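Coming up is one lone chain in structure tokens, specifically the form predicted alone.
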Amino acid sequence: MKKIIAFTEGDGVGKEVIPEGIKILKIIDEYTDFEFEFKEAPAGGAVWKKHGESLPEKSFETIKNSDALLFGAIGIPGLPQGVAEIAILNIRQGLDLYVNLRPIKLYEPLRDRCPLRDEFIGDGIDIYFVRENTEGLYKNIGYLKENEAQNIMHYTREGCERIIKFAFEFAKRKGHKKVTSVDKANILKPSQLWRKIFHDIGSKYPNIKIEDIYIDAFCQWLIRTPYAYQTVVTGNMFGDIISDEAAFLIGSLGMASSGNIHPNKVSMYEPIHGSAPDIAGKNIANPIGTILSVKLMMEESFQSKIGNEIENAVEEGLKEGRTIDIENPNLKTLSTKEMGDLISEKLRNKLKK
């Protein structure tokens, strides 16, 4: 089963963590029916400095003609605001990647790294944020003048329906009993449209409970009872904020993965941490967010159960060693490459049985 994987290392620690994700894919290639061909698609701040654009057309063509994209992190100090980051928006819009799927899971070996007390964690944290990825404020409709600026929060029925339907189908596939919608319908008209559509679609899934929570309330409930949520669906900006908030509950931002998805089409998978220029080049960045992004890729783009094996390899690895952001005095402190090697070896042992 041959698949073309485009990859963008980008800037900063992206250049260190993406090779660890590719390492996982190469093990899958070696021990399963999957056959991967890797093609580089340069993008980011360094590319902008060299070519005057952060996503060259040649790179985008490589991405469009692949089966999936593994994306690192972009941004370097000293660039004009947003010139590197526009590459991500252009990929999302250009490929119509309307689903941003962000899993937030507290693995048992990292329970002690969660900043919350045990009563707030309950039996654990295992949330999937389903974020609308192409509309809202991030569609970037607006202007910037010297004394005035504007962005329009633009929602359409089509955009709301397809992301909410995805959320319910995803919850059904995962066996979740509830879908939570986060909006600001008491104030914002786009949220009022969103809430109506959420209830219309939710009524077609009688076995799944639905609930609405305002964004400001949800931010505090996420801290007080994170164990209470399974599938959470929301708009673009709200999803960006609450999924980053949730990432700090699982030990480190370096643990969090994401998928920018258009079902059955080319999709992009990336860790949600930034380029972290302060630690770039030190070989200390956590590669697990990238490795778990490969897990998502296998599950969502290739419908493979190998994702479970990757996750099990990660959890086993965490019992033996940690990168500095999640270090434990009783375990070995590992470099980026060493952490990737440990998890890769755990996966190799699982797949070759």
Ligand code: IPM
Contents of the next structure:
Amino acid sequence: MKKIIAFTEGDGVGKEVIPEGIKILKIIDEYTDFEFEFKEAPAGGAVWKKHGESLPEKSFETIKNSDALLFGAIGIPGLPQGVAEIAILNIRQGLDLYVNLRPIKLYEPLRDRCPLRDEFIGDGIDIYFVRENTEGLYKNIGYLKENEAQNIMHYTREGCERIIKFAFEFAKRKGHKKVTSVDKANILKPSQLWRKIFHDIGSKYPNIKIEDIYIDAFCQWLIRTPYAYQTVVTGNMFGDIISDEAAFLIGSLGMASSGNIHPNKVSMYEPIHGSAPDIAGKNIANPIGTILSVKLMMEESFQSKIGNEIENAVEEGLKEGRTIDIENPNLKTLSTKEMGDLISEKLRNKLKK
Ligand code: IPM
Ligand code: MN
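Next up, the form predicted together with the ligand in place of the form predicted alone?
The next block holds the full complex; its first chain is the one shown before.
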């Protein structure tokens, strides 16, 4: 199966973690029927400085004509607000990537890195956040004037229906028993529309329990009972915020992966961390967020089961060595490249058999 993989390293640590993701794809290429061709699609802050736009038309064309995009991180200090970030929004809007899928899983070897006490971790943390990714406050229909500014939280029935349906189908596929919806229906009109649609669609899945929680309360419950959640569906802005909160529960933001997805179309996979200018260029960033984004790509875009092997390779790697953000005094502290090599070797050994 030939697949074209577009890749954007972007800025800062993006340049260090993306090669580690590509390493994993090359191993998959070597040992399975997948054949990957890589095409670079430059974007980000440095590109903006040079060309005055952060997502040049040519890069977008490359992405549009690929089978999936592996994306690093963008942003460099000192740029005007938003000029680099807009590249991400333009890809999400331009490809209509209405699902932002963000797994939050605490791997057993990292249990000691979780900031919660053991009693709060319970049976473990394994949550999939399903964030609406094209509507709400992110529709960019706002303005900024000298003395006032505005953004409108606009949702459509179609927009709510498709993301909520995705969440239920996803939960069914994963064998989840419950879907939790997070909103602010006690105050926001779009949440009232959302909640009604959530119940209508939920009633068609009799084997899945449904639950609504207000965003403010959920921020607390996520820390009190993280083991209680499986699939969590929410709007764009709420999903942005909760997923960063959740990411720290698994030991480090550097561990968290994501997919910006339109099922059966070109989708984009990225670690959720940013370009991290403070540690950029030092070869110390954690490549696992990117490696797990490759796992998601294989599962969601290419319907492959190899994601399990990637995950096992990561878990084994974590028992031997760690990057500095998740370091452990009893294990070797590794550079970005060494961590990537260790996981690659583990994966290679599994696929060789
Ligand atoms: C994310 C990021 C983006 C967002 C920014 C960079 C536009 O924070 O992917 O969560 O707000 O969605
Ligand atoms: Mn964010």
